[in-house]
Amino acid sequence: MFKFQEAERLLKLPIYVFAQLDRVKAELVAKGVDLIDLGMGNPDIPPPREITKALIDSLGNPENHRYPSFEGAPEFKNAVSGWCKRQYGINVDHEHEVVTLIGSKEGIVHLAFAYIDPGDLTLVPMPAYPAHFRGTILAGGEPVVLPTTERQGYLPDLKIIDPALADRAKMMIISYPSNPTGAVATKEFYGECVAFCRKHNIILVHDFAYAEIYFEGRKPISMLSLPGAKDVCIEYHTTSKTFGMPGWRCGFAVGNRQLIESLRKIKTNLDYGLFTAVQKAAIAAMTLDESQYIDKVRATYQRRRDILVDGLNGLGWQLARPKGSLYVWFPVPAGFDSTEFTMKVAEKTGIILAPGISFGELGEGYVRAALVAPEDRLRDALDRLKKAGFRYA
């Protein structure tokens, strides 16, 4: 039997715990277990009719089935510029400061390939969305952990970073509202990030995937709204969470034109752009009145958040309600690591959670629950945990 050697870049990747979890899920389904899957941040709220209608209408145009422009459709980039101005008060040049993406994840990883050489450093607050550090590893670089804790609001302390290390770093990746912790950042912290990256000539990446998933009316600000941010910053957006379009794979990046051009350059060598019909649907999404859809989505996630947090607190946890994203991040009971607890909960209750170790070493000791099930299913999940004897003490 032939045996082939994988590239070193793949061998350096941490174990992908979700693959193990997928096997457990398949085994449970085969046994007839009714799963409540809160493991993946896979929105269950479908997009509004206006978006699906725009897609269907676009499918009838033969031109939309040809290769799309590498640049992205001009009307899509214009819609992005208008969206950014209305939602975040930032000015974006649609010709030079927008790049169309096949989901924000690919854009984040591909930027690493555009700028990270073997041995280069990327500063990453941990715990973090896996693409924030795995992209650097795949490009041959080294992610440097910026530790965060609940006490610090899951914000890294930039003042304690060794200046010599900062001078060596090529990129820093920030993401608030945060996956997995649900933390949000302050304007003051963003200002520190911009000043730090300008001082040390570091590319500032802001993954703004959860820009519109916030609670109690506390709307996050764009990193690009800070003075001087556009000198060093690229910001990523996605329609996945905002408009319930995760399977459509539609996103965009805005910001510094050199960074945008480099990302565009590498993408022209790796893909053929985003399906034009999806771009047309995204235009419809970005021109909707917020009250028609996004306000309702936020309210739905907030109700789910309250049910899950209050229920877990009734089982002994002492959790504050997250201020953004669609996740609840909570510690595992004594005697378990995050993977063991995840597997035990799955086997005894049919509830699927995400083990904290998936989000870097500093995620160990925690699990993440995604708010991607209706309210009655979340209540059912809490009831199953109670009956199975899972408590935090």
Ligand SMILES: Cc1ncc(COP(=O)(O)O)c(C=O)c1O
The other form holds:
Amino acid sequence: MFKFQEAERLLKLPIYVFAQLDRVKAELVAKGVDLIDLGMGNPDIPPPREITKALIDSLGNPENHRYPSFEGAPEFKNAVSGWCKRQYGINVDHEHEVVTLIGSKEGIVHLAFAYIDPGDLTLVPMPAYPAHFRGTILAGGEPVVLPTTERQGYLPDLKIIDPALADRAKMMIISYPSNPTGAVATKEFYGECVAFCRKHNIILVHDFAYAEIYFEGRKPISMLSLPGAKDVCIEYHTTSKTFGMPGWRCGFAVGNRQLIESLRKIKTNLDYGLFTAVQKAAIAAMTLDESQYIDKVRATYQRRRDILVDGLNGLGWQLARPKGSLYVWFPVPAGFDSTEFTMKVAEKTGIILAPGISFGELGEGYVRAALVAPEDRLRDALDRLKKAGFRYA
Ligand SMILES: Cc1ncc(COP(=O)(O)O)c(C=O)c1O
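Now that we've seen the form predicted on its own, could you pull up the form predicted in complex with the named molecule?
Complete assembly follows, chain above in first position.
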């Protein structure tokens, strides 16, 4: 048998708990268990007909089957610029300040390849979406954890960062509404982020994947709406959550032109951009009437959130309602760590959750439920938890 040594960068990655969970899921399915899968933030609300029709129509044009442009078609970048202006009031020059991505995850990780050398530091509030720290590790750099807690609304305290460490940091990755905690940020906090990154010459990454998934009408703002932000900031957007298109792999980054240019450079060496037919469909998405689709999506997620939070509170938890994103983040009962609790719940109830440890060490002690199942399935899940005797005491 040949044996090949994996590169250091792979060996350095923390274990991927979702792979373990996938095995458990496969075993349960083989046993005929009816799974309620709230593990991944994998939206189940399909895109509206206007979007699928645009895709199908564009498949009829042979030109659309050729390699696309690396950075995105001019019409796509124009649509992005219009979307950013309408939704967030920000000005984005479609020629120099937009790049199309094959999903935003790809762009977040590849930015690390553009700027992080071995030994470079990236500041990452924890718990975090794994790509926020794994990208830096893959590029040979070191993530520096900025601890966040429920008490502080899951916003890191930038004032306690050692200035010498801040001077050494190359990048900081912020993301609200937050995966996994559901927290949202304030304008004041964003102002602090911009000032901090300007002071210490740090690349400010804002992952705005859940820009449109917010509740009670409290719309999050773009980091780029802060004065001076564009000097240091790149912001990531995706059609995955907003338009229920996670499988289409469509995202884009906007902001500082040097950062956009570097991302384009990386992409010319790694991929050929986004399938033109998907770009056409995304243009249709970004020009949809909001009340026709996104408002309904938000209302659906909000109802699901309420069912799950109220149901868990009925089982002893004391959860506040998350203000945005697709998740309910809750502590595990005493006697379990997050992986043990996830596995136990899966075995006893067929409900799949995400263990907090997969969002970094500071996620330990918590689990995350994604709001990606219809209301009756969420009620069923709560029933199963109750019958299996799961409570928070
Ligand atoms: C915070 C955050 N950023 C980015 C992504 C990736 O989105 P995309 O489908 O655009 O790659 C996710 C997916 O769950 C996410 O939670």
